[in-house]
Every structure is written in C-alpha cells, then in structure tokens.
Amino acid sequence: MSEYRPDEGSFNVGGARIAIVVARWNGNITENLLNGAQHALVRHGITESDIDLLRVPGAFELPLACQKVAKSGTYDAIIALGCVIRGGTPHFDYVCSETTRGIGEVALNENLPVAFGLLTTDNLEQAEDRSGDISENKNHENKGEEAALTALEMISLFRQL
C-alpha cells in the first residue's frame, strides 16, 4: 500500500508566521483588502503576534519587498496586496503584467507560499466590489480575505508533504 499523500490542505495551520506586504497606492482600496486579510487570519486561528505588516509604496514594489521577506526565513507565507486601476496609458498593462510576474517569481524561487492579493481594475467601482469592507457586517467580496485563506490552506498543504 502506498504512503498517503494529501490532495489539499485546510486552514488549521497553529503557529504559522504570516507577513502580509500591502501597497499604499490606492489606499482606501488596500486597507479593505488588508482588513480582510487579517481578519481572516485571525478568524483561523493565527495570532496577532504572528502577523507581521510590511507597507510599500504602490504594487510595483510589492515583489521586491516579499522577495526580502521570503528571504528572511521567518515566514511560512507572505500575502501580497494591492491594487491597480487601468487609466488612459499603458501603465496599468506595464505594472500589472510586472507584478504578477515579480510576486509568482518570488514565490517560486523561495519555495514558498505567496498569496496573489492584487486587484487588477478597469475601474474604481470595481475595485470596491472586490474589496468589500468587512466592517460592515454585509455579504461583500474581499479578495484580501480570499488571499489570506489561500495562504492558509498551502501551509497547511506544505506541512502534509
């Protein structure tokens, strides 16, 4: 009979280290999406104290800083957010294109756990609609909740194997 060998992972991951690396651009966006990060985070069981916050200036620079984070050695898995809302120049292609490549770059290259939390818009509205404001007690989407779930769900993933 062979070994068993896990298929997914849950969120039960006790005593991770999480670093959460936010942009500041578009802030009223990203603190929604940062809120539901750590809110999800604590929700499973992950403690303050294991959370560390890390803010840089806009998306661009978000893999640079987790490609330091990961390089630390203290982190089980880093959780990268943003936003960025297309305009009426090719920026947005540019910076979008550069950071998704960056922040999947990093994650292999460490072997290690980066949740893609970056909103890639054609507008502000629908930035909002996915970084819902969990405050507010209303069934919204956050995909920064949705990144910190992803995060769990590989350490506990990576721990099985």
Ligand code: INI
Contents of the next structure:
Amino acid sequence: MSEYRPDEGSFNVGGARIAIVVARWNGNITENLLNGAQHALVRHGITESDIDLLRVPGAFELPLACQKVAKSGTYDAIIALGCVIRGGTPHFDYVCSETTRGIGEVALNENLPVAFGLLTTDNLEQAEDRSGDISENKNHENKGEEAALTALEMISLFRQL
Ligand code: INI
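Just the form predicted on its own so far, so send over the form predicted in complex with this ligand.
Below is the whole assembly, all chains and molecules, this chain first.
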C-alpha cells in the first residue's frame, strides 16, 4: 500500500492546466498509471478540458516531450508517466537513468513542476502492484495517482510563493 499521504483537499489548484505525458511501452501498465492520474486530478476539481494528454513511444522520449510542453508556457505542471521493466541487458539502466536525469533537468531548467511517475521494476508483477486499478480497490497503490497528487501539491505550493 502507498505510504504517500498528502493533505488531500488543501490544494489551491483552481483553474490549473496540466499536461500528462505518457509512454506507450508497457502500455497495460502505463494506461493504469494514466487512469490513476486522471482520476486524482478530476477528484481535486481539475476540469477535463484543462488536462492535455500526450503519448510518446517510450520512457526515453519523456524528457524531450516534457521540455517541449514546458516551453509552451501553457501549463502549471506536467505529469510524466512510464514503465521500465528490467530485462537481461544494461539497456534498463541506461533508459532509467537517462529518463530520470532528463525529467529532473526539465523541471529545474523550465522552473516547472514535473511529477515523476516512472515505474522502474525488476518484473511485471512489481509493475502491476504499483499501477493498481484504483476504481476496483481504493487501497491499491497507483504511482500515477501519486504523481498527480504531487503535481497538485507543487502547483499549490508555487501559488503561495
Ligand atoms: N521503454 C520503456 O518505456 N520501457 C521499457 O521497459 C523499455 N525497454 O525495456 O527497452 C523501453 N525502451 C524504449 C525506449 O524508451 C525508447 O523508446 C527507444 O529506445 C527509442 O528511443
């Protein structure tokens, strides 16, 4: 079960515009992350017309797409979603580290919250455990939902500063 316990309901996010960038690799998992993120945003009053969705081929493409989105100046936050599952080659480590570094760089360079919803797991089972169907059981862990709540908290924080 998730250990992240945000102070739900205290977010100041009225009128916020949010982009979700989701990778198609491991699509069964990333679609569940996307569902979790969308549910969390709508639950907190973000209207569907204020949520834009972009799809990229794989996790490695997330940073560049996030950068393009950030430079548009249209959004209050970005949620990056993807899933990398360890295989038998060093490819996993390269994709994970470059994606992580790139997403972090976009946030710092563009001065914009970019929530990190990238699963990096040893196997499919771990990925499934972290991308639970939130409509089926509220206690399922869903890192997409957590990333969305992080984005909302950061928007709220930025509005205080
Ligand atoms: N992309 C992922 O999102 N997840 C993976 O598990 C994965 N693996 O295992 O290779 C993956 N690779 C593709 C990569 O992200 C790029 O799309 C590709 O290298 C083209 O740039």
